[in-house]
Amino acid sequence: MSKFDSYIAFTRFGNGASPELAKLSEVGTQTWLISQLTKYEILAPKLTSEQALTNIFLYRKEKRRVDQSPDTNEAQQTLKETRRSLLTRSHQLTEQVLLQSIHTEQPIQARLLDFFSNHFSVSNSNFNMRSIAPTLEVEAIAPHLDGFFSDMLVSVTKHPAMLYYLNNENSIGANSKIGLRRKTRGINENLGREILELHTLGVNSGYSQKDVQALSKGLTGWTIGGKKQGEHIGFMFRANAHEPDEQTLLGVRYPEARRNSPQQAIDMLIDLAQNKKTAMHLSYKLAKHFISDNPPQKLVQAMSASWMKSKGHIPTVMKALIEHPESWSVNAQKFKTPREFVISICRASQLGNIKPELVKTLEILGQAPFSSGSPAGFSDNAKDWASASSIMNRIEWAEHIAGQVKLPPIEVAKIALGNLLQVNTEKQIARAESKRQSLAMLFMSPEFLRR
């Protein structure tokens, strides 16, 4: 173990470094490291998807009243106090979720947790959205991280929040009972086509336009209950909306499931997540997200071998990254975002509820929670985070946040980067004229700014 090691593991694995952490180095960083792939629980969520939903139903409600109501003015203020309530409760829970990233023993989980997220992205494009987002990560991505993946893609899959964002809640059978009856084709493909280009498979790894549409049809029926009086509110099998009969996805014969069952497309998302694609595609994201936009070969085939052998045990594969000897390399290959330098920031300071807070904050960087725009999410490349307006931006926001933390600078830089830190910083960091500059150079140094 080199005297790099474990700053590395908090900084390239973790959400950088800080003074509680920096004593568990003694047990060793891979050691360290791997102990931390267990359960990863988001404390007290202050929301739910069931809560969401409910939320929903019942804001649609008032408003469809409010506007066949003639007091239309004391109507619509109470109509928006409502929304207004929602969605901050909403906002609460993204708030929560970034502060447990800041202050966990689990670093290397809320980073997973950060990753996966990305990878299944939804963006709160609308009302809908902006209610039930959060809910997602918590809910069907942080319960499996330390499980198999199939589990995780069949649980992000069901959720409301995804069925909402890739509009299925809607996908009909054209064969169907409800099909039949409306004599219209009512298939949506968006969830089933990102499932294969970006969910599992990847873009360009041989699936036809059939193979959509069989998956597609797979997941007719798979829609959100609670909409009327006595239904379950949440994922809801719709049978009289899914396309009957056998499917055929990349080969493979998938026959109807029994009445009221939505087991043949689960059958088909645990196919498709134990597929040998399926690991090279997350099996390269993971590489590059962890250690260099352009990850070793030998590294992203050493994980993938590990995903196939434990059929995408997410703990097994995750191991195979941290005991890769590609994985430990003294320079720095990736460029934080703007979440990660946020939250090494206010790890290393001893920061907490920041002014702006973290999601205003996040904002200001270019990367607010749930704002990619597209299933593909946020970008994983150094290129697309260090513009000149980018950079201009981080030195504004530095400079502020400088002037809220107590320790003094040279402190947070030893807790941050220890070994790492360069000598020529470490010099203007103390020649500088106050030490809210001194804490901005540090944060903007090409040592903070990589991982």
Given for the second form:
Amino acid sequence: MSKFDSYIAFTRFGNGASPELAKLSEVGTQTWLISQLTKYEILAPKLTSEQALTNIFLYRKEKRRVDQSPDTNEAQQTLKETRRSLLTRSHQLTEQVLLQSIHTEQPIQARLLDFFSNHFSVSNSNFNMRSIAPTLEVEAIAPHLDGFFSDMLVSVTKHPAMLYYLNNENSIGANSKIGLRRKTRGINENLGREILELHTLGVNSGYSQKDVQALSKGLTGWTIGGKKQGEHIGFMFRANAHEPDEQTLLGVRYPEARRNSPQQAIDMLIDLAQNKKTAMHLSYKLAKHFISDNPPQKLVQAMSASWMKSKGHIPTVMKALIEHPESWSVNAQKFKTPREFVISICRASQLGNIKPELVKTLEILGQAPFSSGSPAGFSDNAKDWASASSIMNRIEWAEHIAGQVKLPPIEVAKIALGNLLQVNTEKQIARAESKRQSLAMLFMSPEFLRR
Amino acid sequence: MTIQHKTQRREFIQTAMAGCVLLSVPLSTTFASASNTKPSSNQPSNNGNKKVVWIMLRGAMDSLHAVIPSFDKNYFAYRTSSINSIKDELLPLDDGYALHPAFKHLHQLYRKKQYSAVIAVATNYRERSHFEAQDHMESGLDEIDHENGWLARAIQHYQGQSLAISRTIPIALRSIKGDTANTWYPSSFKPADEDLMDRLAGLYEKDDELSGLLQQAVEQRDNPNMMSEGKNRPKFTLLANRCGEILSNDPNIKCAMLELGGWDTHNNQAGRLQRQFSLLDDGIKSLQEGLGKTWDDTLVLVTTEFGRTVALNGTSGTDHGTASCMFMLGGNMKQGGEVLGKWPGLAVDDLFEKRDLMPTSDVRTWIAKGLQTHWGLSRQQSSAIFPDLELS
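Mind pulling up the form predicted in complex with the partner chain next to the form predicted on its own we just looked at?
Up next: the whole complex, starting with the chain shown before.
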């Protein structure tokens, strides 16, 4: 073990150190990291998908009524209010998750939540998505961080935010009851394709257009209930819309499911989650995220082997990552994303309520949550975040936020970087003309920008 | 040459209407050339201050809803429900093609011979992943190279600098030769203190990556043409307008890349595309306003990563397809005001894998020829930009 290990553990596997964590380094870094791989909960979320859907349906219904009759200003005003209050709550939930990652005692789980939320990226591209997008990670991803990837995959695929985002809610099998009655309706292969390409096997891993169609057909009928009275609000399997056939995916036959059961596609998803190619794809992405843009082959193989052996048990795979010697190179190879940059500054400086608030700050720095605009999520390549205008943005923001920090710069530096702090940086921040300038320099120092 | 091309094109459109496909290649006379003298192949050429703007439409634009082949009976069989509401407002082009009614400005440009559409184009990529296809489009190579973009290769042959309207450097502007592109994007905070900038330079002394970035960031900040506007979530029209102003005020910047997303219309596409087309149309107008007189020296290329399915899917949208269209615009096009490319037909057997519009020419060939004429590049230089193409 090198003397740098504890700070590598803080920065590479977490969101930087904080005063409490500096004490914890006593127990041994790997033990400390592994001990965090337990349940990570977002307590008392400010908004649930059920609440979001209830309000979306209410809003749509009211809007139709108001649009049809040129109603009083009052009705228009109420409608605006409904919309505004729903968007405010969804915004508060996003802020809540970010705040928790600043204060958590399980920083590695906060990072994993961010990783998988980006892996299963949804964007706030319209009113529905802006309302519901932040509930996906809270309800479908966080509860499975200490469990199996297959459970996470099924939960995510069933979640209304994903069904909306990748347009599965109206995907109808051509030979289903509804399909036969209404010839203009049909299948939408967007979700099926992205599951294979992005969420599981990975692009160019040997699946075909037929596989895309088989999975998409299996997913017909996976929709969102609650528009009609009496329906459960949330995921609903609509048997009338389900393609009533056996499907063959990657050469495996999946029999027609029993009535009113989404089991056919669930079986497909479980097999996909435990496929060797998924193991490779996800291990590579995880190693790339935590360690290096070009992760060592040996590391990826070790993780992938533990994925196969544990059937995609996430803590087991993470343990393989943590225990691998290649994960502990002193050389920091990743350039922090704006999100990691902001959270690690707040954490080290013990800032919670910053101005502008966290979501707004990330928007300015180019990484507002749920705004990647692509189901592939934000880039995880250092190069994509290290550009001239993004550096200037960070300098300007660092100088701005430095004005809100109460702790002395050298204290923040010791907390944040420990013995990773370079002699030159320490000297230069001590010589700065003001506390504010000193902190801005610390935040922009090479060892703070990389992890 | 020009006349022959025109004849060829008319012939193929007629034959295409009869369900046949002819061979045709884009010709180098599409754009006005500043000079007739061919530069020697190894020297960078510089015929003055000619600008190129590339607008990348991310998400795969449905060309069949943009440039409508109103002569093709099959089209209406596939698209009745999405075309009905705009059928009577289509903006006519030549040879039976028409523009979606949202493209009001483009249609005016077409009449002034400052805009041409090219139909049924694609790269050589035949899978249907957005992200791979975009990387392909940006690198311009048969085998994707994430550090080697076509616009970066192109600018090496026409001395000058490049600009990305973005916070980060897109693949298209990454160069293996190590030249870095300028990036510009509106900022939100007050400019950093001068002394802090100097001190950071000191702090980065031993860090090549960071000192390079810092130096570039300072140069950009001090460039009066790149002063930011203080908007947080800029609209495409604003970005396009600033892009035009920077290009027109800064003689060193010769090319720029703009991006516009939102084209992945898997559901209810009629309304969504109406908004997207208007945004693009307004954006091009703003770009032109920003360019001012420089518009006469500018070539604008608009492309997307692939097309969409010919048939509508079950949710009134379209899924990932193959061929799409591209747009070429400029204040000084000899052959503006045309619909170029070959129409492959829409009968089931004419489609790619019986579902997508069949590509009939490589989008890169049109880009190459456009650059060749506009920047006065030699054929060898074009081949160096797109080494996988057989260029005439």
